[in-house]
Every structure is written in C-alpha cells, then in structure tokens.
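This document starts with one chain, in the form predicted on its own, laid out as structure tokens.
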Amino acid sequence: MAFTNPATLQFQQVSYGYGPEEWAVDDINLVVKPGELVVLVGPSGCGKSTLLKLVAGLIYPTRGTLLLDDMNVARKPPEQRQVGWVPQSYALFDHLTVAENIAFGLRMQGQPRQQRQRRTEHLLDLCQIQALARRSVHDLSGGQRQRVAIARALAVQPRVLLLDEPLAALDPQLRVSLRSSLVSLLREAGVTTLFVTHDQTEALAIADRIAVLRAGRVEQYGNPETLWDRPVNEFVARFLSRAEIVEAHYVGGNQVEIVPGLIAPIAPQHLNAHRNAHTVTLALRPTDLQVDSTGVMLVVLASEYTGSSYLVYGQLPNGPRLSFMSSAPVQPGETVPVQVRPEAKVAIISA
C-alpha cells in the first residue's frame, strides 16, 4: 500500500494581510517538489506559521495563487486539499488509544473497518510504534506522541504534510536524537513536507531546501549548502550561521585581508563573481576562525560554553568584532591570537 501520492506545492505571489499594508506574508513565490522536505526558518513573526495555515486552508490568501499540482486550492476548504497537519502540541485525543488516534481520520471519512485496520497497521509499522497500539496516548513520551501524531496525519494519505515545530516541545537531548529518525520516517513515507522550525542548525541538518523568511518575505530559498556558502545578504548570513559581517581587500591569488595579518581564503566561484571588486563584504562564521599563534590579537568580550567547546566573542583593536570556537576556556579581557582556518569556506555576500 502506498503511503502517499506526493504533490507539487506552489506559492504564486501569495500574500495574506490583517489590514491595509499590514502583511503577515507578502508576495511569496516558492515551489516545493513532490516528496521534498522544505524547511521554513526565520525570526518570530516572520510568517512561517501563516504559510502553513494558508496551505492547510485554515486561512485564505488575500491575493495570489496556491497550487497543488495544477489545482488552485487557495479558496478550497481544508477537507478538499489532501493536506496533513501536525501542530506543535500534536493535538492527540488522550481518551483514545494510539491505534484509535491513527484511525480517527479514516473513521471520519467513513472507510470500512478492515481498510482502517490495514492502514493503521501499516502506519504503526512505518512509525515503529507497533508495541504502543493499545496504549493510551496520555501515557506516552514526547517522542512517542510525535510519532503517533505523524502517523495520524499520514493515515488519510495527504499529498502534503505540514509540521509546525514538531520537535520544539522536546528537551534538547531528545530533540537531537529524534531528528534523524523523524527525517527517515518522512523520507520513507515520501510525502511532500513543509517543516517549520526556529532552530537554524535543525534546518541545515534536515532540509532538501530552506526558505529564510523575514517580515513576511522570502530572503533566500535554496539548498542548505547554497545558503551556507552563498548567503544573498547580511540577514541570511547572520541568521543561519551567527556570522560577523566584515570588510576585506584583495591581496592577490585567492586571498583577501580583513586587517593586517588576518588573511582569508576565498572560494574560486566567489572570486569569479567579484573579480573586478577591490573591497568585498565577508560573512565570517565562528567556525571559520581558530586560535593560532601566528594570528592577530583579539580582545575577548564574552564566552559561551557549548558542551564540547567555547563560543568566544571578541574585538580586534581598531577592527571589527569577531567570534570563534575555542577548545579551552577564556575570560573576558584576555587577548587571544586568531587566524582564519586555511580550509575555511569564507563567503562573499556583496561587493
């Protein structure tokens, strides 16, 4: 039995407003391919959840076209869209068993009992929760509830699945451990998926493509490698990677100089795109820098322990602020020599 028949999802100049000139999303143009996992990221209030509600049919666009394959569903009610929804709370029925929760949508559709049972068994197996079938969802862990919610959404064979921060309610350790299994589940189901998260690391780890939103508009849309290596502007660079934005000058070959003694290698594709520029703007990420006795001295402003290393914020004398990763603790006020890693892929974001 096929779990889903994935659809192409297209936003064509989609906008949604709460009032005159008050747009929650504004002129959104995105194409999500069949079976693709697209992650929506951005600061609070940027329009991520509004886009999910538009696809689900909970709200209708103020203007624009929303296509599932070639069908405009912008004005169709939710039950005519073949879209599955998993809210952040999971919204399970605590008075029902796991199997009854999964079969609920099938029962509402009036499907015969045997067909409901077969479909439920398939999804219990797919989501690896066979042993929980007779248990009340009230007694389940966060990770187990997540799988039940996804199984229930998949039961009605949606062509698009919407996940609104499905890992947000989990503690950090469980969140990381369940992330890969969730992605494996979505890949096996084959459903076209829109996944909202506020976690940039999560987006980079799981997405086929990422849409970075700000103030209701898409700043950049592409695969994780493209967004990491070639952010289109300072906002994308800062949001995705905590990059510091610095000016640099070409000094020959494939190198630029940020301040005297602080040299950064530039990828050939960036050189080709900005060959005639003398000054460039770099997105310099913490992972691009290392402590190096041959480097320039940086005054430490603050330090955060990340579990395996320290994220250090500092200031170059008469130069820009920078951040870097350190294996050893450092204190505010200390000076530390830093240099750009030779293997770093430093991105130019403008010229």
The other form holds:
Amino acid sequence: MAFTNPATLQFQQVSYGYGPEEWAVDDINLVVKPGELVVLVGPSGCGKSTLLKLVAGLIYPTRGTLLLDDMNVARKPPEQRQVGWVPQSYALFDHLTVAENIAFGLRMQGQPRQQRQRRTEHLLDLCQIQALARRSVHDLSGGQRQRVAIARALAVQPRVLLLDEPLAALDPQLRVSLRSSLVSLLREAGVTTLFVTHDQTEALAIADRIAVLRAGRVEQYGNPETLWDRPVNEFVARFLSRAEIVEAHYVGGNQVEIVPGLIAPIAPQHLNAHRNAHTVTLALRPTDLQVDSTGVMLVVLASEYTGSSYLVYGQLPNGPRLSFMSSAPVQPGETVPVQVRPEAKVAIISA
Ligand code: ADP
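Structure of the form predicted together with adenosine-5'-diphosphate (ADP), please, following the form predicted on its own?
Now the full complex is given, and it begins with the chain already shown.
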C-alpha cells in the first residue's frame, strides 16, 4: 500500500499581506517536485510560516496561483487539499493512545475499522513506533511524540506534508541525531515535503532543495551544494555559510589576493564568469581558512566552541573581518596567523 500520494506543488506569483500595508510574502515562485524535500529557511519574520499556512489553506493568497499537480487550490478550504500539517508543538490528542492518534483522521473520514487498523499498523511500522501503540501520548519523549505526529499526518495519505520546525522542541543533541532518522522516514514515505527551519546547518544537512527567504521573498532556490558553492548574493552567503564578504583582485591563474600575503584559490565555475573583472567580491567561509604560520596575522575578536573545533571571529589590522576554524582555543586580543586553505574553492558573489 502506498503511504502517500505525492503531488507537485507550485507557487506562481503568490503574494499575501496580513494587512493592506505590507506583503508578508511577495511574488513567490517555487516548484516542489513529487517526493521532494524542500526546506524553507530564513530569519524570523521572513515569511516561512505564512507559506505553510497558504499551502494548508489556513489563509488564501492575496494574489497568485497555488497548484497541487494541475489543480489551483488557492481558494479551496483545507479539507479539499489533502495536505498534512505537523505543527511545532505536534498538537497530539493527549487523552488518546498513540494508535488512536494515528487513526484519528481516518475515523473522521469514515473509513471502516479494518482498513483503519491496517493503515495504522503500516504507519506504526514505518515510523518504528510499534512498541508504543497502546501507550498514552502523555508520557512519550520529544522524539517519540514527533514520530506520532508525523504518522498521524501521513495517515490520510497527504499529497503534501508541511513540517513547521519539527526539531525545534527537542534538545540540541537529540535534534542532530533525530534529524537523519526523520529524513530517512520522509524518504521512505515518499511524500512531497515543505520543511521550515531557521537553522541553516539543518537546511544544508537534510534538503533536496533549499529556498532561502528574506523579507517575504525568495533570495535563492537550489540544491544545498549549489547554494553553498554559488550563493547569488551576500545575504545567502552570510546566512547559509557564515561567510564574511571581502574584496579581492586577480593575481593570475585561479588566484585572487585579499590583502598582501592572503591569496585565495577560486572555484573553477566562477573563473570564466569573472576572469575579466579587476576586483571581485568573495564569500570567505570559516572553513576556507586555517591557522598557518606562513599566513597573515588576524586579531581575535571572539570565539565559539562548536563541538570539534572553535569558530573564531577575527579581523585583519585595518582590514576586513574574517572567521576561521581553529582546533586549539584562542583568546580575544590574541593575534593568530591565518591562510586560505590550498584546497578551498572560494565563492565569488556577483550581486
Ligand atoms: P517566519 O515564519 O519566517 O518567522 P511569518 O510568516 O510568521 O515569518 O511572518 C512573516 C511576516 O508577516 C512578518 O513580518 C510577521 O510580522 C507578519 N505576520 C505573521 N503573522 C501575522 C499575523 N497574524 N498578523 C499580522 N502580521 C503577521
């Protein structure tokens, strides 16, 4: 039995304003292919939840077309869309068991008991929560609650599944370990998914494609590798990879110079497009730089422990800020020699 019935989801010139003054989302054009996992990412207030509400049918676009396959659902009520929604809080029915939560939508649809049971069994299986079937959802862990919420949303064979920060309620360690099993589950279910997060690391880790949003508009839409290697503007580069934006000029071959002694190799895909430009704008990511005794001296402004190494915020004397990764702890005010990694493929920003 198919778990889902995945649709193509298309936003065509979709805008929505809560009031007459401002668009919360503005001229959105996105195509999500059947079974694709698309992550909407961007800072708070950029319009992520508004896009989910538009797909769920909780609000209707002020302008534009919203297609599920070839049907415009822009003005259809939620119950005519077959869209599954997993809210941030999971919103489980606390007085029901796990199995009853999952079967709830099927009961509402009036499905016969046997069919309901079969489908619920399949979903318990898919989400690997068979052992919890008869437990009250009351005393489940965060990760278990998340699985029940997803199983419940998948029960009615949604054509699109909407996940609103599904990992936000979990503690940070659990979040990382649960996200890969969540992605495996979504892949197995084969459902078209819109997944909202404000966490760029999460977006890069799980997405088939990422839409980076800012102030209600899509800044860039593409697969994680493309967004990482070829960010279209400063915002995408800073947001996705914590890049610092610096000016540089060509010194021949595939190399540019940021300041005397700090040379960066350029990603091959950028060379032809920019070979004739005298100066270029670079997105230098912390992982592009390393501590190297032959490098230029940076003054340390601050540093953060990231688990395996330190993310260090530094500044060239009288020059731009640059961040780098260090395996050893460093103190603010210290100077550290830094060089661009020879194997780095630094990105050029065109806009
Ligand atoms: P995100 O989910 O990315 O944090 P939202 O979609 O919630 O962003 O918000 C997009 C914009 O719409 C913001 O400027 C926000 O203030 C505004 N907004 C969201 N919900 C409402 C509402 N119910 N009434 C008025 N404005 C709202």
